[in-house]
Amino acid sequence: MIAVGMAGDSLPRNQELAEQFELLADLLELDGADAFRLSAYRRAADRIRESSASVARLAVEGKATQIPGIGGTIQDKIAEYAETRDLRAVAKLRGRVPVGLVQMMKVPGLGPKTARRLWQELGIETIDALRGAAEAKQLRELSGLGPKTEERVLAALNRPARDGSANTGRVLLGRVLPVLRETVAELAEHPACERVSEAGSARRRIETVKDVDLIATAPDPPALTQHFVSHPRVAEVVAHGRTKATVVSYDGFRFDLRVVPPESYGNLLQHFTGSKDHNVALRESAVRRGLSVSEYGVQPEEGELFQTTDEEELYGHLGYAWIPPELRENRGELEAARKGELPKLVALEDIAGDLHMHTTWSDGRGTLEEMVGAARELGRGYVAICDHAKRLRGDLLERQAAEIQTVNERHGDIEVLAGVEVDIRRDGSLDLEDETLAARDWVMASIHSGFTEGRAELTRRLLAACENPHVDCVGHPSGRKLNRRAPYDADWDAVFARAAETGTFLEINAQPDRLDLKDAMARAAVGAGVKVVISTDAHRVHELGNLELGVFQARRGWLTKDDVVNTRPWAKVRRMLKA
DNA sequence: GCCGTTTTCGGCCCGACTGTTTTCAGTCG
């Protein structure tokens, strides 16, 4: 038995640990402090926050230093953080520098440097006082600023207020996806075009991005911006040169492209699409052997410059296999990549079946009928109906079971299996009684209320759904909706854990906005030897295309096709379940 | 502050752009 919540409910959340260091690189920068020591902080912060594992209980037991990025005295802050909630560090430099400074110098085109000046040469310490100066034209005053300023920080700071969550200026990637696939595609038919591509955040199927960039080469570049930004999609041209455009489209998207030497196309792809971690670990590697790595290619201490048109050539000529994009994130891909054991991840065309939608039967806008039709056209080999139990009473979930079973019947390519997603209650237990279960081909639990309670009490109802003998999955295990709703605080090492030990499997939810468990959660759970299942949540027939979403999720946690179970067919997933 | 396929000390990615400059620092990705 697992002790659950308590020790954990008293220990800051990885986020708060991670604001906290960031506030603690930004104070230190404004001080002047060394740049390594705040490139370290905020490597720490970005290490925390991502982890799944409580880091702050991982510091208190001398583990954190497990962690890339995390050495003896970041664990000795965080400790003393959790204990305090406070750092002596940060309590210091607020009486050195005034703490409205940190938002000064991240109004773009200020930086700590010149936050730090206007403090000292002007007196400004908020980000109020800094308005009015801009509005009175006294920034000019400092050497080095002029107008051009003045005007940037107005128009940053008299942008609509951003409530916080709500607006990340963000967009899901289930949004982006498709333009940027049209868009691709339309630049590729061009005669000036010889090849394009996909690069940045969207290539390495980061769940919401800010922009979307492509690059392409062309014998004739500035025909290629030409036509670019004279698209009927084009609200708006920010940029236009002879070799990038930058282009804003009527639903709000961001595009930029970038024209390049086909000599080295493969060079100039692999740094646009990133990451900035990624890249700088490649360089700072390659540095170690004598080699300087840019967007133009590798250049050797004495020698020439390696070019070339080919990517997979480029980690070949560093020592890497090639590295899928979305593995480039800096969390182990490199050195993977460099003893060949790089995972073959999991791909669309594994997925043999559905395991997880709605119907008329309870809120989704697709008859049985027709939601069964449209995934048997997009090949699945199966589909379980999971209405919500909670829509389902009286005789209904019989009825619904009768009319499965005849949908079944018809269709002879597709298997369609009686589900049904019940309802974690707030004490733990189902909203259907484990005879009914115990009736269905497949069971789905998830939480649908009551997000915001304690630690311990999410943590406890996550574990009693893993604990019931019935429960196949959990579905959207974190709760969280993108741009919306943070993941539930829950102690998920415990969850992952009972969820191993049961045999009860975790979703990778596909809807766009969910994408649940996310990435680096997904990577856990198979660490602590969970099965995942890859499942729509689809609504209506459209949506049983979002299964690619979930895939990639899935593909930035690492997984393979061995730890998803719908890669395999019914017959075999079904003696997967609990006895 | 972190870290080790040249290192437990001495390094720490690279280049473009911007606004303001007569040669560059700061910012950005």
Second form
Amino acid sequence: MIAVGMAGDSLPRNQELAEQFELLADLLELDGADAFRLSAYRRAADRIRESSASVARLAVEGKATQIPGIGGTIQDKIAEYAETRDLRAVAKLRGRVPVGLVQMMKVPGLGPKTARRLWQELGIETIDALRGAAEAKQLRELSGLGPKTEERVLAALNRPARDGSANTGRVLLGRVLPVLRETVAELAEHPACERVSEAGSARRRIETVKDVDLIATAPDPPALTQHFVSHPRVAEVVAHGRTKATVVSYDGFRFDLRVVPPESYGNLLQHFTGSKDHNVALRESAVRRGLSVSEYGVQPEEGELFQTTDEEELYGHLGYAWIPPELRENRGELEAARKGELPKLVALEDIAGDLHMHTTWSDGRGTLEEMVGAARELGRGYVAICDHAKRLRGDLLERQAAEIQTVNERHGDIEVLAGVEVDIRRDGSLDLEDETLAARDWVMASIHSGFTEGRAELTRRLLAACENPHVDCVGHPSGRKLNRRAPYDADWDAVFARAAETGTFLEINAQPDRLDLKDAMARAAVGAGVKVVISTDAHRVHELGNLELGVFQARRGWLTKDDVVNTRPWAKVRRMLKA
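And the form predicted on its own, for comparison with the form predicted together with the DNA?
Next up is only this chain, free of partner chains and other molecules.
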């Protein structure tokens, strides 16, 4: 083990370490390394980024191998970077592969092999050089590339950043939530803490979060803030006062703690939960009735300041039913709360089954038995195994169906459905024939390529899927990847209308980087008469727990239990299918 003689606060942050291992994996991919090595380094980067402790410190102490996905070799590399701020493996690869190719390989339509060929055959090493070559129509000189490739490259390079198309400095809710819950629980156990709650955008369950806000009350506020800034999770103390503290954790999250007077806890919790638009509308409505609302209380023109320990009591004092945090975006919730017309939002316990998951029969990492067993432990009444059709050629689909039947017989308290996920091709056709689809219990159709096509083409593909009599649901309909890829452009009014007309369901995909449909789109779809499915698209056992993220998204879209197909037992869902 490499010895590092340095203070703990000079060790590299987890984010910095993770970026180095991602760079190592990218350079190795460009250098032609095998998939196993690439997967190991990328998995390590994920584990490093997600760790709440200093992984560099753990590596220096010889304890990083306690983290799943980090073995002795990677631990040594972490310790090496902690000491030298470089990796010999990266330095060696830099001598063989231009670092600019890393950006080039991530341009839609290229990839590592094409990026390497552009460098070796045309001498293109940077994004700027790639743009220049595409504009000069030089890419077509490379065999296999042509004018269409040049058009796609220029479109990708010139496309302005749209929602979700680039890293915005915001973190996925799915990454934040476990750490937030753990932090709240730890603070609640401290003797100085009376009450503590999450607040801000995380409490509203927005899909990406910038800062993590906490509100607490304590008889000894300095003791609680001192405990907060002294936690081993803390990499940097940004600010520390008697009642306020801001820290940055090793996993890159910024936490803001406010210790507030107990008599106005409800007022302050409401204020710091937000959103800004919701609070502004709330205050403007109060002004029209002669009330002044602030985080400290409600002041009438005459009389005493109203303060409360209870947020629900605050809303009641202002004439509203309590508004769930997910709805506080000034999208009509105040008027509905005043009229008593807020919907009863769908809840996690309402979900009866999961209609989209993968196994080792395609690109999943859990076996059929493992995925079903884990879903059973989570209380699911049924699951649909939706492995990719393109991975189930020949007799594999029939063999998989036979294994599903065997697992069904072994687990009598959960129904395992023989589903499939088919690709919606560029011409609108599916990659399985109708006769085969008709034999499956559940058919999910999704777009997995051609995201940069025009609005008319993408709309046509989605409409064609809805019109197929065997397609039960369109998966991750807008194709977005949060912080990485914008939703593609389609005529969503037309898609929602056709889905409603044909009885095709649309998915809220609960993968943390998808959450697709977006909340506003889900609300619009339901308003058009579409029923929605909330499913995990799980590829690993632990991803089955992401279902609650999909439920949060549905709640932000004002969805009720009736709006969500899989709140029903499978026998009722089956009767809703159009086939």
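Everything quoted here is computed from the prediction, not taken from an experiment. Positions refer to the first chain, counted from 1. Throughout, rigid core stands for the largest set of C-alpha atoms superposing within 1.5 Å between the two forms.
K.L.:
Using a rigid core superposition, assess whether Glu151 undergoes a CA shift of 2 Å or more between these two forms.
P.N.:
After core superposition, the displacement of the Glu151 C-alpha between these two forms reaches the 2 Å mark, so yes.
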